[in-house]
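Given next, in structure tokens, is a single chain: the form predicted alone.
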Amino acid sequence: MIKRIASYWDQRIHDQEMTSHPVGTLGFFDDLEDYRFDKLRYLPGLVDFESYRGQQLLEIGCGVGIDLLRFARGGARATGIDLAPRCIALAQQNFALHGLDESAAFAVGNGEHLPFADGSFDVVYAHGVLQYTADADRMIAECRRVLVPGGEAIFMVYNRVSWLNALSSVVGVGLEHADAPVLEKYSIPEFQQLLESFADVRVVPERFPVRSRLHRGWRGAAYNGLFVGTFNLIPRVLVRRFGWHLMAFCRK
């Protein structure tokens, strides 16, 4: 299953319809990291990208980099690990195309065996990585197997409880990355369970909806036009449990 997971992820790259720049130059990255950032405009608010100076900082499942480079730019001393060569060659060029290349150390590898002694870690992080591992119990226990007493552990999950999931029945449109070989969703308590070897765990509901240059015709423009401003006219207390990702922060 992890060759199946592997040889699926190294063939896609998260976003890449999102910009016109040729792969590997410094347009496409820029490209990639204002999409994201536009799409999870609530992820600089809960992660403080630039709190984190002098840490030992690792990313599972890094992809080509782009939240990487955030912490590396706030002073964190960035390892990327990914079971994808592609994303791992293009996360190196992300990095050197920044002038970053001497503040992250990069890895192929796998989540659920990681290459690293126990405690090497102050924080671990893996935003989008559980919900398409082949054992998420596996790489939980490895998370917290690497942090040091104290380290935080920062995961995100799909919640399969949510406005998204709902609204992608009822449309007839799929979710992305759909097809992966694995692709598990979780309710709040489900994703607490998940997490309950670590002393102490915060789930926070997140990503709810924003306008977006991904869809077009009709679909599109009443999602833009008609569902986003409905949906956002709701006091949030009433719909935060329905948040599309559940964010966990995470104490071992």
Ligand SMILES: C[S@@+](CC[C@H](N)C(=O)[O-])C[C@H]1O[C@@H](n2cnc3c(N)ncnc32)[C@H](O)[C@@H]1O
Contents of the next structure:
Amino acid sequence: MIKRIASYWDQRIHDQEMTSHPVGTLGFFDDLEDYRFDKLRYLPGLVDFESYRGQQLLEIGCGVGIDLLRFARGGARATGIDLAPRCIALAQQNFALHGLDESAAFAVGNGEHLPFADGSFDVVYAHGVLQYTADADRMIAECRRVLVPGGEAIFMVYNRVSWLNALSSVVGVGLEHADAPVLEKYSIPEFQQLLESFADVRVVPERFPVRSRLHRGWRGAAYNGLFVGTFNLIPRVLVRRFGWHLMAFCRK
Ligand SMILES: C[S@@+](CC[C@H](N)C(=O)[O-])C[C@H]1O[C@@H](n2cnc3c(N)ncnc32)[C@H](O)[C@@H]1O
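Would you mind generating the form predicted together with the ligand now that we have the form predicted alone?
Every component of the complex follows; first up is the chain already shown.
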């Protein structure tokens, strides 16, 4: 299964359709970063990328290194691993083009069998990865193992009980990477259970509708013109638990 997952992600670059720049150019990476932080505008409010200066930080499933670059810019001693060799090559290129190639280490590797000693990292980050791997329990155990006592783990998985999953079931809105070899969704209690080995766990549902650049035609018009505005009129406190992303902040 892991080979199938690696091969799937080696042939796809997350959000590649959002840029017209050639793969691996500065314009390509900057477009992907711009798109990501527009779609995930909640993320810098929850993860202070600037606050890990001097800390050993591991990102599992780093893709082309968009988030890792932010951690490195903030002074973290960054390490990125990903199953897909193409992702790692592009992440290295991304760092080189931004003049940060000295500030990170990269490896092709499996987050379920990390090639690091116990207690090697202050922080482990995996955003949008647990739901695509073969054995999420195993990845969690590995994240815990490589953390120092008291270290922080940050994860994001998809919320099964969410506005986007409902929209997908009712209206047939396509979910990204629905064809991936593994795509799990979790309810909040299921996610908490996955994380139960951590001493302290805080789950925050996020990712509410924002105008989509992805959906065009009548669907895009209905979504952007009607759904996004109407949904966002509902007080957030009433719909908070239905956010599409479940962020978890954990302490070992
Ligand atoms: C949806 S992409 C997310 C990439 C990046 N974290 C982001 O948010 O843009 C999922 C990534 O997880 C990686 N991945 C999946 N399972 C993995 C595993 N067991 N070990 C390491 N990387 C894995 C894939 O290769 C892919 O790059």
